[in-house]
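Next up: just one chain, as structure tokens, the form predicted alone.
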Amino acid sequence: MVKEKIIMDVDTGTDDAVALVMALLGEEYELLGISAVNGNVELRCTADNSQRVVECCGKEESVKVYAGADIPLVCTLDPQSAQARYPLPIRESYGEVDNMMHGFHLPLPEAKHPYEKRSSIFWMAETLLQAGEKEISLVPTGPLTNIALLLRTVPEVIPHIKRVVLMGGGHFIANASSAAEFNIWADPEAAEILLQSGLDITFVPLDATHQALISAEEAEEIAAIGTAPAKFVSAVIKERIARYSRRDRDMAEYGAAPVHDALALCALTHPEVLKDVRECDCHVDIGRGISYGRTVFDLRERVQPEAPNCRVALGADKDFFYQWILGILKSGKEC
């Protein structure tokens, strides 16, 4: 099996923990590192959730957990933003934020190796300008920063990325705003700056991410496997379970919850699972109005004015998607 050379940038939640265990323990991955980014929570707790999802699946001799980004580029510097009154990074020391949909740290044991600390940017730029043509894909699962930051300051390393396969965005479904998907919201500035890259981009917005739910009996089912990262796997899909069904109501009425991250990780090597993917042109909001931080996908069908410089998919299957997380927990060994 020719396997997937990747890099995963994330902002290590729930969700993001669910697609890094399947990152580590899929065979078809060679996960080349983690760049950690401020976004659920600060980016020392992303970095730190992400070294313990590392330890959890006994990947720490090989993969290192680098961090990035502490603060967005732009949108927190204007003192009346909603980003900066958020509070947005979200500090430990501020205490838990009502609404908060993940908690500062995994329920895993305390990382007994630290996290790198060379920079997740250096070390970014020197993985791909070391490796071929188009020849590492980039999973970015949270604000983009990071990202921004390195095609800004190496652009050279561009040639080196196959794709880009993010969860972000939304069509007609928003959450950080009426607006507004959080990932994109978070950084609206980063993400316009990957989109005039001219990179290969996929996006797996909520408008796919809502169609693959895992219901509470499949959590459990995947409990049943066993093993050390199926547990936690299972133990972070309740988590979210609950935490929707406190605030969404279609979530409590389905006893289910997306986990976004993971179907982004998902649609790099099996894009079946997307359903409805769109070429389009699309530009985000960075107007600093009531839609700032909205993807704005152009799918209008008639001839585009510009052409695409992504692909968006609405929909997703669930049932493969599902099958996908299974499979790869039940191949995985006992960490």
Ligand code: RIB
Contents of the next structure:
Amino acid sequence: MVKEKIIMDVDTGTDDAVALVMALLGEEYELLGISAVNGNVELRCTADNSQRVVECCGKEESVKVYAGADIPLVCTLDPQSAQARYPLPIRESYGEVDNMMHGFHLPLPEAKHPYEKRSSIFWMAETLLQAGEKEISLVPTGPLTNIALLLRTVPEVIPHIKRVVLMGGGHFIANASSAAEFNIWADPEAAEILLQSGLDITFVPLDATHQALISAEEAEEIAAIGTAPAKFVSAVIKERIARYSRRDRDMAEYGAAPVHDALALCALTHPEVLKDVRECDCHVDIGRGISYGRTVFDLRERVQPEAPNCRVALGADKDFFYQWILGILKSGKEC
Ligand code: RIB
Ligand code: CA
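Same protein, different form: I have the form predicted alone, so give me the form predicted together with this ligand.
The complete assembly is shown below, putting the previous chain first.
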């Protein structure tokens, strides 16, 4: 099997963690390294959580975690912006407010090894420049700050990037605001920089991830696999179900939760998991109004449409996704 060479840029978080386990154990992936970004929680947590996941899978000798940007490009320069207040500084959060969806540290043992201190932007640039043409795919599952900084500071990497398959955006569904999905909302300008790069971009948005929910019964089946990574994946899915049920009425009804980021990784090697895929022109609303951070996919049926700059999936095959998760975890060695 030819392995897909990938770099993941993550804001680990619970669903990023599931995606990392799949990338670390999946035979179809050669995970070259992990770049952490501020997002679900502060950078020191997203990097530390990623390191904990790598060690849970026993891959700390071969897969390193690098820290990137701990603040978005520009949106938090306005202290009155909603983004400036997210996430709460850790000192406040440890005290009163736990992060609603992700907590600050994953339910894993403390990392035995520190994550790399070298900037992930420099590591990604060096790794890509040493690679062949279109050799490495990027899988961003958090805000796109690191990716934008990479593209702006070292544009020579672009010919070495095969494609970008990202979790982000929403057409009919939003979460961070009434108009925008979190990964894009958290750094709208970064996402627009990626969209203007000319790279081959696939969006796996909320419209797709919300069609690939994992239930509590399925989480129990995952736990029964019995390995440490399987038990961890089961635990975080059950935690996600509990937290979604407290917030989202439809999720409470389903008794299930999306595992957004893992679906993006699945789509990289199994595009058949995505449904209703459209090639289109997309841009991000970077005005400072109510729709700031919204992904605007132009799906109009025009005789002469704008040249597409991405593809977006408006659906997903839940059964394929779940079997993919089971298959990788069942094949993963005990560690
Ligand atoms: O909107 C969902 C996305 O935001 C996921 O990547 C989740 O981890 C958060 O980063
Ligand atoms: Ca994420």
